[in-house]
Amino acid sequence: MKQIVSSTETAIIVNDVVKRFNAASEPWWWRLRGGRPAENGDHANGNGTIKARRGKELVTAVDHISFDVHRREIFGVLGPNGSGKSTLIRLLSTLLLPDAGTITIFGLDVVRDEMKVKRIINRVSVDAAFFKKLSPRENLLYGARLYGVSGREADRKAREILKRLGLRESSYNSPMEDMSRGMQQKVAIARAFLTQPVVLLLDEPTTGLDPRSKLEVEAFVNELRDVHGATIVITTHDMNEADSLCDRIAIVDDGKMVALDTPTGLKRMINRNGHEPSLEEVFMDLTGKELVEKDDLTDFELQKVLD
């Protein structure tokens, strides 16, 4: 049963943030291979393709959104890919600076006290990082140790959180390469909830998970809240998932807010002559999307864009 926070104590202030990317104006592998195919109205060369602009077009991820996130609750981000949902993210966790607007955690400015911010956050990424040659018990004790958890300590607390995600003991020492991408997901969860974080950002965090394994997460996301008082943002494509685990969602779209609600509330928008909507036909009316529209930036295309 979902437990609707009563406090009014604020975790997460996020002030009239924008974040905004100097992206190719092609694709970069484009000029990998010297051009692109010729269209209508190009000028080709002798061997069909014209050489790839060098230009750059200036895109808004994140476009003047502002809300707050109150101490011990659960606050879903639902937005097709590419609505900026996954830049939000990045930007409380520091891995990205605001182009404007502020962004502070229990106090902290993510920008000035960006190690303070470090200490008290967690994040799961649907394409979490490895040690891929290393197994899960290397992996999660290297993790613990950079939080400042005992390997034994770590190592116990390991084995309980994975086995209540039902991955085999075998699978503990075996190399992550070997592992399938839902099992990898599910390493990526329990190094997230070793270090009982203070706000723990979930982006996407079930994705490649099966029915059951969903379920374990959401009861492990609400123990973080209800048992060691964990604040937790959580970008999901899960409509049900969001409907049965989140206090309020806020719906993004082309980096914008659009919507900013309890999921009942967000059900009372929309008329459906006299039946209440699901989650996912509010979010069809509001956006006039499919929730998967196009992909968003992983981190590792991201990186490609900074350099």
Ligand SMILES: Nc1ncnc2c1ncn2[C@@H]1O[C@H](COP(=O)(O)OP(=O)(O)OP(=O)(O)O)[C@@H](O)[C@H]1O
The other form holds:
Amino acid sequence: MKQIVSSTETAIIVNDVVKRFNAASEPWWWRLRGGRPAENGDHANGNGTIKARRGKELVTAVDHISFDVHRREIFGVLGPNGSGKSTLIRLLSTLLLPDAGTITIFGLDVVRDEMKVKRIINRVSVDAAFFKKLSPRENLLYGARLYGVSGREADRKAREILKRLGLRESSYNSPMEDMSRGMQQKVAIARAFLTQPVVLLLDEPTTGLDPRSKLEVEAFVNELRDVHGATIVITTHDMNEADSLCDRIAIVDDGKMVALDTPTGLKRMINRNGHEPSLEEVFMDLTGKELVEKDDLTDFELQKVLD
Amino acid sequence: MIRGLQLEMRQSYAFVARNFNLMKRYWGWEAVWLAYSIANSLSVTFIGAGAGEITGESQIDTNFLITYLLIGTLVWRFLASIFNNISEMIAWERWEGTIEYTFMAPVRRFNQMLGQTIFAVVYSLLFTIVIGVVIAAFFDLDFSDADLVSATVILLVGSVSFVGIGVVASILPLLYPERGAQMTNIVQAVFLLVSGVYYPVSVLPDWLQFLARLSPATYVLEGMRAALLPGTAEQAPTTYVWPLLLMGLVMLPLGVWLFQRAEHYTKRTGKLKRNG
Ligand SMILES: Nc1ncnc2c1ncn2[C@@H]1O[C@H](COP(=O)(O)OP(=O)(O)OP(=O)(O)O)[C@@H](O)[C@H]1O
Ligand SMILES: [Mg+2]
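Go ahead and give the structure of the form predicted together with the named molecule, now that the form predicted alone is out.
Below: every chain and molecule of the assembly, starting with the one above.
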């Protein structure tokens, strides 16, 4: 599968991408006839304003975001809840279609070359979705076969990965519903690692894991990059993890990119007179969600906040 | 080329194996469903046995009536099972949230549907045979004149259309996670009503008869009866193969195409997501 990948040094190009939810549009049966979405996301229905669907609020989850990810880079995306990280990951993984802008992965357009892109990517998301009554083995073999990995090979690799992540052997053949959330998350990680993706998209892969398992996942991610040459995009709410793992970090807020640099570079951006700021401080500073002190507000402002 | 074929076969097999595992893990439900289906089909067949007493007519050929109803209930079990198997799978994946992973995998929908179909046909065939064997033990029926080859051909050709209809029906839970599964039951009920499962479609009002001609089940049932109840049918069983073949050739690709359009719609509007 690796031969699809060209020799360019840029793995992912995200170019001015917009994704909105709850935008009013033609009825779906009209779409079924093959109507194409408007190319320019800003003028989706011709008259320059985009209306929300009745009873819904228009959400611009990804708002003109652009960045490049280098080959063999571990690229972090940080941001507050609802800032558009998962939406961005879904756009990269062909599960959502951009309203505007383009995304290419090793020169392949995620919309036009969908099938080729799918072959080289995989994604771990924070919700470990499985067939709950099936065992990890049954779930993993199903997932791996979809990527053309044979049952026997998948079985061998799955045992190896799960062992390293510290999953008990006995859990391997009993239903997923009997497992804790963290254990399920480990199986979810194994599902993606099994297919040896060229580009791995990780959406909060370590949320819900104990500290040792977290480190083990981080080691895995590093290994995937160092040994197998994978390119990795990861979102996380764990600032230490981001700091130690990522080569570069993009910080998004409200669908917009507010900063993009190496961890060191980001820290240099904000001034903490003298001491080096932590990534957490950088995050707080750049996402503007500083804790509002009551005393800082005038009565009028306080009234507005309370309303 | 060979590797490509192997890959695609492996993908289709993934769906077969997965569905088989699900069946195994939910064997309690399978057993309940089988018992329910046997009781249901058996009670319909007893209507035939009781026809003489109900009407007070002694001239009624009860064995003919029993066979007539038996064919109806078995064919319906088979087609409904295929329909359910195909349409419920998407609803199921939505409940579990696995749909994002299935849709993210490099699998052509055609290969997915192929795997689903292989499983659905084999499963439904075995399921129906068990019911048929149990019911046949209750009655003394004679199938010595039956044209089993034609019957099998008609059933298999007819199932292609039902796969297509199942694929179209599975769009409903894809678009409407909660209500969609309920709506597929309505679709099934309409087919039960208009296809002449337990009666000739000629007894239906004109407008329902019109719908009956659009339902592949009508042709399967008429064809099966022509093959298994010889001497009673006006036409040779093979005459029913052509409309079924035609419908299958239209419905299956149409179903897959509509499904792909619906998939595109869900990706545009973000309807696939459950949470996270
Ligand atoms: N499928 C969807 N349909 C409608 N709105 C959506 C959908 N997916 C995301 N949104 C909205 O888009 C915005 C961004 O959501 P997203 O899940 O991308 O945030 P996030 O950065 O991943 O947040 P978190 O840190 O909580 O995971 C939110 O306002 C969310 O409600
Ligand atoms: Mg998220």
